[in-house]
Amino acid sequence: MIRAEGVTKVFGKNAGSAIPLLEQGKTKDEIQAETGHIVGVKDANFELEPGEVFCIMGLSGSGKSTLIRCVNRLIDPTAGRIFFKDRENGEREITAMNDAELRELRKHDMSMVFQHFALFPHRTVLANTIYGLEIQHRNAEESQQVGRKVLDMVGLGGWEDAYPHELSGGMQQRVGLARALATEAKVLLMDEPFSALDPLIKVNMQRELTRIQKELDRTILFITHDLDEAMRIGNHIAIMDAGEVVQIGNPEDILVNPKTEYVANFVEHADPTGVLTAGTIVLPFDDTQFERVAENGELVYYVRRSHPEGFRFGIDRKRRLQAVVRPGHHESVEIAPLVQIAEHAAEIARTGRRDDIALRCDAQTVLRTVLKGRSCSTVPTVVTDADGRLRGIIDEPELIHGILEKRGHREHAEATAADEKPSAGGAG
């Protein structure tokens, strides 16, 4: 829906003169020292798919707020092109639009939510909410109906006649979000909208945005300096450093495979439990990790090579998991869906972890859910595919390694092998 190609923004009286210097490979600091020009964004390339939340993050001064303002031309790029595509009009180049075309784009296609709310103090909550509809010259009665609907959606039903000074910071930000939603714009540009809020309110607003996004399916470009926030709400994340986009990926890609030291420093202290999946940390079911020890009728039994006296896992000829047997026993424990058990984890954990149930999940289950399940059972968690084939297991070592190292056994083994080769260079 939005595509940026080589977007560059240089601040200064003769900004264009810095472009050849950038092409020569000179750094932001070198150009500033030589010319006095400040490079805000350098050669940024990215794409937003319809309906996704795309987060751009970085430290203060990294260029993220400049970049989002280039998208709707509140700031004109020095070089590069930006495109907007929808079903009604096809693809249009934002960077080639005249003033009238830009006004129409901002009225109907793109709304912006600002960090400091930007509410009109003399207008009521409802009047603030429908301001964009007034700019669109929508019918007054229809506008008020839409305004009341979106205020209900953001949890502000009943506050229509209040004024901004009567609201808390979190409530004011909800009004800003409602105003953006009311215009029915296809794209929401959100510039650090929750950074001024208290931590608990901030998390609640992130949850609200995720809930509303599932309902309305808008396309969102979200700016933040908080990696946990980006990972909590983003489908894809672009990380910026000194004006450059240094890595783009989904949250798990960023966490597991940081491409630069700058990104690695970001993810070092990130909470992996809502991002990492079972498929990443699982001990894979293959010959390097499991050994065949017995056969009983249609089932073949395997044990973990590092724990040959431990649990046995029975699979049929199609590799589908059929049994999990405790050491010294012959009958399989119950195999139950992890998600169902995890919903009652706190209640079950109070009575002690069970040794008579193996919890099963798929590869996409996030680590936080796996942890809830592990609090209920001492039996290794089994990971299967949609057809019931065994992908591997997760026990305490996999959980600890995943949380501390933020990657799985296979990635760790590959990285270790690469590090041990003198000629390998920098391994992941």
Ligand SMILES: Nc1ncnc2c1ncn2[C@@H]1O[C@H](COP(=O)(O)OP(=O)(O)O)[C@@H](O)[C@H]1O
Second form
Amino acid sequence: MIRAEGVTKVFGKNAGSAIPLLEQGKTKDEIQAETGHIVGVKDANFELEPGEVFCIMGLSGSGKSTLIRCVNRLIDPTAGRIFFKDRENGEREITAMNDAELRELRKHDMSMVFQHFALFPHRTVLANTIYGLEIQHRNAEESQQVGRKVLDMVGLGGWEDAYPHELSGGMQQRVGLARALATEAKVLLMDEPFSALDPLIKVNMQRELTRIQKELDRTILFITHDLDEAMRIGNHIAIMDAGEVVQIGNPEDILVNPKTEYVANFVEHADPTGVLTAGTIVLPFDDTQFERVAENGELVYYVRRSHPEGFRFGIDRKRRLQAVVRPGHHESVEIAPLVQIAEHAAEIARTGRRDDIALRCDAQTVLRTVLKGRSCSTVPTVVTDADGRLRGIIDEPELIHGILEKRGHREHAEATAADEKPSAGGAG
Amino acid sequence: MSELLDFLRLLFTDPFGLFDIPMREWVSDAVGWIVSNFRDFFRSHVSPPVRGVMETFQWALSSVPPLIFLALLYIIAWRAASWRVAVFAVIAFALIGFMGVWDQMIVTLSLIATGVFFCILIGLPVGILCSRSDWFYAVVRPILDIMQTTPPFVYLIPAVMLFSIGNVPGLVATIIFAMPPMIRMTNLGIRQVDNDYIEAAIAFGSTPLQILTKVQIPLALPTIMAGINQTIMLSLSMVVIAAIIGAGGLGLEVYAGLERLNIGQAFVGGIAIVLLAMVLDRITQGLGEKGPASRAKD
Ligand SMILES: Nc1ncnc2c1ncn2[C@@H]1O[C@H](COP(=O)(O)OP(=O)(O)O)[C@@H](O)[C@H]1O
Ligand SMILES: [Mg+2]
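Here we have the form predicted alone; I need the corresponding form predicted in complex with this ligand.
Next comes the full complex, this chain leading.
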């Protein structure tokens, strides 16, 4: 949908003169000291797939706002090219557009939500919402209908005639979102839209954004300085450090394999439970970890090598899991899908954890859900694939390891950073 | 040798006597040249519209019966400012009427209205241009300084030479004198609009004209209103001075009173001017503060 190639922005009078210095590999600080030019973004490459939420994450001053403003040319990049592709018009180069073409792009294809809302104080909520339509000289009555509909969607029905200053921060940003949705642009650029909001409201807004994004099938470029936020809503995350994109990947990639110390620092403080999946933390079902202990007609039984007296797992000839047997028992416990049980977790936790039910999940289940299931049952969680074949198990060591160790940490990061020069690689 | 000594002595005792800039002659010549070449042009192309607007205002204002005038005044002041201001305005105007200078006040009001009309007509676009071009503003600024600081008496005389005596030269002087704040404040107001709003407007595909009319001017309106307020106040003071060259109204009342040593008459004119000034000031200030554009950012 959007593709950026080598996008670079240098602030200063004679910005072009800094490009050769950048190519020589000089850093942002060196260039600033030598020439007084400020490098906002350096050689950024990324690609947005249609319908995804792509997050750009980084500390304040790392160039996120500059980069997103290059995409709709509120800032002209000093070097590099940006392309926009859609079904009607094919691929067009944003960086080659003239003023009139840019206006068309901004009217119909890309809208924007701002960190400090930037609602027009002299316009009502409804008039703010339909600003983009008014600019396009659309029929006033139809515009108002569209405006009311979008306001309903963001939960602001009934506030049409209020003025922005009468609204709370969260509500103002809902108006900001409504204004961006009203033009039906396929791409939404959001520059730290929730950073100015209280934490609780923030989580609500993230949830609603995800809902609306799915419902309306928009592609979103989302900026944030909060890795948890990026991981919660992003399909892909690009991490920026001092103007450079240092890593691009899906949330779990970033969490498990931070490429630089900078990324590792973020990851260390992130909440992994919503990102890590069962497939990552599972103890894989193979000969190094499991030992065959018995055979009983159709089924072959295995135990964990580190726990020979523990649970036995019975699989059939097609490796499908058929039985989970407690130590000292002969009958299998009940095997139930984790998602079903996790829904009643609170209830079950009250009546006590069960020891007679094994929970089954697939590799995509996130750690948080596995933990929820674990609070219902003391039996190891079993991970199976679509055909019911055993992929592995998750017991306490895996859970603890998953929470504490699986996200990349510094030693690991330094090792990889040394042999793998961090560069703004292609899309993840 | 003695010549050199003479020169040195002069250099220390009277250095400015060595060389003379004939500024007086230059200005006299220039004014004379303008007057002789452009008087007909000014009288045929500038006077009629100014006089026309002035007479229209005067006709409109004087055809309203005083009681209805007071009622309208109340409503306007109440809507623009508050009921307190409205009550004050009505009392002030009633006082003016009871002191017997109602008609003179109407003339003065028409002169002010005409002056302000032209100040806005010219000042608003010039102010907008200033806000859009640093270069243009750099050129306009010293001109504004000259317009504002030159003592009015200095250009009252050339105005008379160009337009002869009466309301028109007074009005032209008024327009020149009262326009700078209009230009300055329009420029300032537009430049002050937070870049966040401009950025948002651009991000939705606005043209420069749309940004100007839908975002910049509405948001600059409180500042522009403050400019209009200053313009009105300056117009009032100039309209009074212009009585010297034959403008009518309250200024003439004061001027005539002083000339005849009729202190009472001059005083009544003076009080009426003060009351009029206060009412106009409160109403226009209220307008600036109350408009939707003055809503705080957060
Ligand atoms: N208009 C500008 N002129 C000069 N430097 C700028 C300008 N805008 C941003 N910068 C600099 O570019 C860098 C990146 O800024 P920005 O993109 O705003 O970062 P972020 O949004 O990640 O906080 C910073 O060092 C900032 O000081
Ligand atoms: Mg920013």
